[in-house]
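Take a look at this single chain in structure tokens; it is the form predicted alone.
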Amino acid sequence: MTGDLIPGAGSAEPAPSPVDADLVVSLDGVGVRRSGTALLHGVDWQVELDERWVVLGPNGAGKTTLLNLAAGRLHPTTGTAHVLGERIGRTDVTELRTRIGLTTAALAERLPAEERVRDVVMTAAWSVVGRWRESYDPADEARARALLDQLGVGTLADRTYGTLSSGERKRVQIARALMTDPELLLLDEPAAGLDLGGREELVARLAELAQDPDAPALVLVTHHVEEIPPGFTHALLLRDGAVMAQGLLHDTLTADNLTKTFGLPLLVERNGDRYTARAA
């Protein structure tokens, strides 16, 4: 593990435990405090290479904090966090972040409205927002166009980003997150603000991605079970910074677990590979 010290004789620090090579994310007793407030506490969570996780919980549950930990953008206050085999706090996070694809509302707001769509995607290769003087080769442009095609927005490659609908922008943002061929893809509420048609188009594209064996490990944050795409395998439920339940999707998304998580009696229905929830 990059940056970890191997204690010698007389060292007060025990040797770090080896991290399973198949683990993309490994959190052990993780807590995060900011300004005296516990945002997460006692979180144990592991994501393997071929897993697709959805993280559910009410506002303030700690979902975005958890995602920022997994993205290497936040250090734990207590416990240990390993991402892609590297221990957060003891590794070069600048290098680590190049191996992680991330979509967030904060990043989306920084994307220039006047930028061509293909450039919005392609600039991820240099980890910049807005094309300037950096150079790209034909392979970069081909990959950007292929990713836009994969997300169903290939015909928009030469449009300006600001002319797209909300749903089209969300899919362009995911294409951008995939540009560097990441080992881990983190999606923070990608369907937020979409109408029904836009949501269903996005869910369908995410389902294709989830079922692609060559896709990276996926973690999707949402408030709504209706936004879980087919192909997702596991669920983590958060409330007040603590894990309420986690495990295989079908075992975890129960009425009891969601009732505890959202603090309201809920009924959960499954229709094929899709879920709905409503007040009991």
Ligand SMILES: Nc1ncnc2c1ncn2[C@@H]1O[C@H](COP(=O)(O)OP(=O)(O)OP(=O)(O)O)[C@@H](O)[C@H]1O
Contents of the next structure:
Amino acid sequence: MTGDLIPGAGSAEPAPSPVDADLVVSLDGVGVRRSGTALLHGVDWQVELDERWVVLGPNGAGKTTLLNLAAGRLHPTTGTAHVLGERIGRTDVTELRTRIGLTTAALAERLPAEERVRDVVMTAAWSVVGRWRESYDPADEARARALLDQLGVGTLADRTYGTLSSGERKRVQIARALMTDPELLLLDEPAAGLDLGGREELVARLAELAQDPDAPALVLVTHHVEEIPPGFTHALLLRDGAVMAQGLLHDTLTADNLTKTFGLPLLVERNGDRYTARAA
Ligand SMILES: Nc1ncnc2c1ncn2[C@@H]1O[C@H](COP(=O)(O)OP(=O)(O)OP(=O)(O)O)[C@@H](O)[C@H]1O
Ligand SMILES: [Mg+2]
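Can you give me the structure for the form predicted in complex with the ligand, which would complement the form predicted alone we have just seen?
Okay, now the whole complex, with that chain kicking things off.
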């Protein structure tokens, strides 16, 4: 606990539930049910400010559901979820959402093809898609351009979004997610659909981000251990809405845990700071 207790300063207000200031995400016994189905159950998970998490699991395991929960876009049916110190379901999430960067396939589909790339990034400052009459300050434009540079797509700033390749779009989406200088960045399968070169480029950019001490807490969802960028510190393995294993990356990415998670015998190899997996 930080903050001094003031002797005698009694208050009728109940004390807020103690939330560790360094905890970016804190899920306690969280379940999510929809149409009678448990999408997640019994999930306990804590993400600290300086951690970079990868979430792995087969199709339908609940990875996107978990990300939407961490983004404050979904309420738990059971248990409690705190994100950036706010309790989901008990707080106005409008303000909270500006503190969280999120990329998902569903959000990407809403980006207008005719929009200039720099505007796709800049409009995130207003939590809108499609530039209309918002006024942007030159600092916003400079920030959008700097982020595009950082993601290696600075030369595309004046192109229209619809003319970009899928790999270029993924990087623009990440720049957009970073525009509000979020405290938490959630990436749902950012490398999906990329060719080998595109994937490796993206992995390198994410590795830079992971190793940047000023970067937000990161959570990356992927199906492939090959896509885990160097610098990621932790892993959470999901299957059928339940956590199969979680903890430090090197301890968690074992053949046993991956076999349990994906339901087939798997071997995993670590080469330096990259991983590969194949059927045993
Ligand atoms: N509103 C809903 N009602 C019922 N079932 C749902 C609903 N939303 C998601 N589901 C189901 O919940 C399960 C988990 O979905 P989720 O999208 O979280 O999986 P995922 O791990 O992200 O899968 P993928 O790897 O295919 O993206 C899936 O079986 C999905 O069909
Ligand atoms: Mg998904």
